[in-house]
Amino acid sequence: MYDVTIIGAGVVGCAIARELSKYNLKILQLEKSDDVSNGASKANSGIVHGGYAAKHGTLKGKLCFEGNRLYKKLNEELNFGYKKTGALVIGFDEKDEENIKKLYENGIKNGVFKNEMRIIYKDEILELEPNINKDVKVALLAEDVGITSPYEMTIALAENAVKNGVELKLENEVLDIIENIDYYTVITNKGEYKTKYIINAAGVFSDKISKMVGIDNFYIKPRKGQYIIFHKGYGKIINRVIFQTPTKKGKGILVTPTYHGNLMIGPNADEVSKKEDLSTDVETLKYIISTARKSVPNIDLRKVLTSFSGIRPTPSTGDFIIEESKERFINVAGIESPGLTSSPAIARMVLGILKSSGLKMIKKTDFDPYRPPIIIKKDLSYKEVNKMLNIDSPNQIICRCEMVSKKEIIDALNRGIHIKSIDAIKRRTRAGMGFCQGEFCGPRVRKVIAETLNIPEDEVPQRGKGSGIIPKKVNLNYFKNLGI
């Protein structure tokens, strides 16, 4: 019997994970595919937002604001990757400036202080972002915005939580939850489970969690966001995150660097009819280009590395959806952005109904808040790396283009979540994130994984199972092309 069984191994799934793990509770995580962030919390933009954009007296307002002020701690603690950049909305005319003063009104209102948001104008924005549109009048700067690594945040919980007692299973899709006297039973394609409370963190399937216990007041409707990725060192261009005004359906075309130092833009918001269409299309990148041109005109496609896409959940309801919908059963529903930012402060609401709900809560005293990065930043030429690419030492570089050694791979392997594809060793290393998108290390990694695991190389797959079908991607040498 656990206390606690949690479906769904996204950020907020692997925050609300970590959350408990501080306290002595049983504590289950089931999640449908071969490794944690597989869905929207691979494929989302990365960026830690303000609190101005998410409409007061929204929980996405309430929660995107006090999910940012966490960040810096957390990211201490975990080793994830988070830089506090800035970010500017940029505006044209003057209905632009009219509705980027409603942003800083809305952002007053949540709690952001003055200090750290400001309207400005044309002189001052291109003194700081020199590559901008030079028909640019007004913008609202606010520092409070950041930048992360999603996916590495998201396993950097799941490894915690997992290193502080939270069972984690992996390819257990929940088929059925069976209502009992004082407990469930979730039943899975591995078997099935006793426990005594639920949190459906299912991301763009939380509907379909939530109707098997008869809760369907809501449903997902699933939008799909496409992004372009340029060359590491090309975010250099912009100092800051670059969004336009927002429209209806979101945020719009941002233009960002990476953590890493890439160059991103995207994304646009296509409501879909599959929830795990992933594809990219050449006429939607087109459009992402274009718009993202009219914030940095000259960004150069010739530096364009890959394309990728990710499904929203976005909910009817038009906010989060977080609440003891039964007795005993959380949903945790809908969260689109600012759902990465807002996640560390959704697992504390979580933990605040958990204990209004009446469940025992006893702090434990052996809580290990500290997980150490797996990859190791490197100061190395390409003489170097060329020198240690063959070399028989644990820092034989496998990846040459990332500069991930042998090492890392390992340590990749050995953090207590099972896994074995070499998808999963790209999202916790880089390696097959570089110039060459994984040909040349590729079966290398293939190598390393067998060997550190005792399985045959062919056992090692590329993406594992619950994956999905891999997307087609548009070949982006058309891009390259067209020239600059």
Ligand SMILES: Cc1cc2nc3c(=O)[nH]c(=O)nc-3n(C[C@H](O)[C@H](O)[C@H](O)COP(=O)(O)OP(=O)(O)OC[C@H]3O[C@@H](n4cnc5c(N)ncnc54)[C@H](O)[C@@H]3O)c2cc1C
The other form holds:
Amino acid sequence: MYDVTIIGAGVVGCAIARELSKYNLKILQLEKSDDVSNGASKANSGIVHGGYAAKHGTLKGKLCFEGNRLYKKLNEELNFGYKKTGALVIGFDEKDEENIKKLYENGIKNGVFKNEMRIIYKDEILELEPNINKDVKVALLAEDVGITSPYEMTIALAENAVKNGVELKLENEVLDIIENIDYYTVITNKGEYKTKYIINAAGVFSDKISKMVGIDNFYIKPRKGQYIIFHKGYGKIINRVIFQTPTKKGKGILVTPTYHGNLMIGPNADEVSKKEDLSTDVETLKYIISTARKSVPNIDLRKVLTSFSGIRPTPSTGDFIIEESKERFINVAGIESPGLTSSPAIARMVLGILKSSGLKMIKKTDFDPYRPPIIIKKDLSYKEVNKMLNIDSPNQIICRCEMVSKKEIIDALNRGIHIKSIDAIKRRTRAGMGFCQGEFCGPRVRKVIAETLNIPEDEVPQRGKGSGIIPKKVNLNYFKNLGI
Ligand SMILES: Cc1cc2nc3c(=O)[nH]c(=O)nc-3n(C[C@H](O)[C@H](O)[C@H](O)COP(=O)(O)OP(=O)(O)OC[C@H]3O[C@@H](n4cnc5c(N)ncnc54)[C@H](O)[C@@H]3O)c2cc1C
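Could the form predicted together with the ligand be given as well, to go with the form predicted on its own?
Let us now look at the entire complex, which starts with that chain.
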């Protein structure tokens, strides 16, 4: 009998698992995919949004502000990578200026300090960001905005939760839930589990899980967002996250450096019918390019690496749904943006719900909050990297674009989460994220995985079961043909 079963291992499920692992509880986490962070948490903007971003009076507004404030300490403990860059929300006319003033007021109401936000004008904007469109008139400078690597954060939370006793079962798809007098039976493709409490953190499928216990007062609309990512190092053309003034449709197309120094533009927001269709298309990418160039006109398409997309779990209610919807069944549903930012605060809120529902919670004395990083920063020349490609040593370089060593891949495989795909290693070490997009290092990574796990190479998949079909993507040559 488990005390708590968490369904879903995205950033929300994993933040909850890690928070609960501080207590003497028997915790189970079920994930249908072959790895954590295979849903919305792997493909998003990676922005730790500022307190101004979500509407005051909503759960989103409260939890986004609170979550933002928890990132620094969380990153010090878990080493997933977080940088406070600040952001500019830029405007080009009087209407934008009006809306920017409203954002400022909203931020103050949400709790942002006055010294963390400022409205600034053309000369100062161009001084801070020389590559911005010279037609800019006004901007909100929000100092509390940051960038993170969303899948590395989710992985770090999961590794630390597992280290502190959470039982994470991958490739366990919840098919049904049976209600008993004082416990639930959760039925998966791999077996049945008895549990006192259930936490539904199944992202875009959280409505389906909720219906299993008869709660169907909301539904989740999948809303796709597409992105283009550029070469590592190219993120330097800007210093901060650049947003345009938001509209009713959302925060609009942003231009941002990623935590690892790439440039990224996107996302659009399109309601789609399929909950797992991660394809990208030419028309949308053209729109993203032209809109992003309104912010930063000289974005160089010769530096494009690839395109990708993510699906937002947009709730029919318009706000996060976090409540004990039925006795001992807690919905944490519809966690769209700013869900990544809010996740540490969501976890605390769920803890409070469990406490007031009567779950006995006693703090562990041996909780270990620390998780060491996987990626080791290296400062090697091209020549040195080439020399290290075939050496017989743990320092052998396996991925030359991102300088990933054999040692880092072996470390990633030995952190208590049973992964074996090339993509799982890519998210943990960045092997395959560089210029060649895995063409050179893919087979080399496969060999290290096979050797480490002592399995034949043909049993190492590119992506594992449940991580969805390989999405159709726009061919890179398309961007080259578009010119600069
Ligand atoms: C385009 C886009 C941009 C975004 N940008 C930002 C941003 O910049 N900043 C920010 O704060 N937020 C952002 N977000 C929002 C953020 O990504 C989400 O709020 C967050 O990732 C949601 O996490 P989750 O754990 O609820 O969902 P998910 O990550 O989707 O996790 C749900 C998990 O449940 C599993 N699951 C589903 N059904 C079952 C089942 N039956 N059995 C077992 N497991 C199941 C899935 O496989 C999945 O792993 C963005 C989202 C998108 C899509």
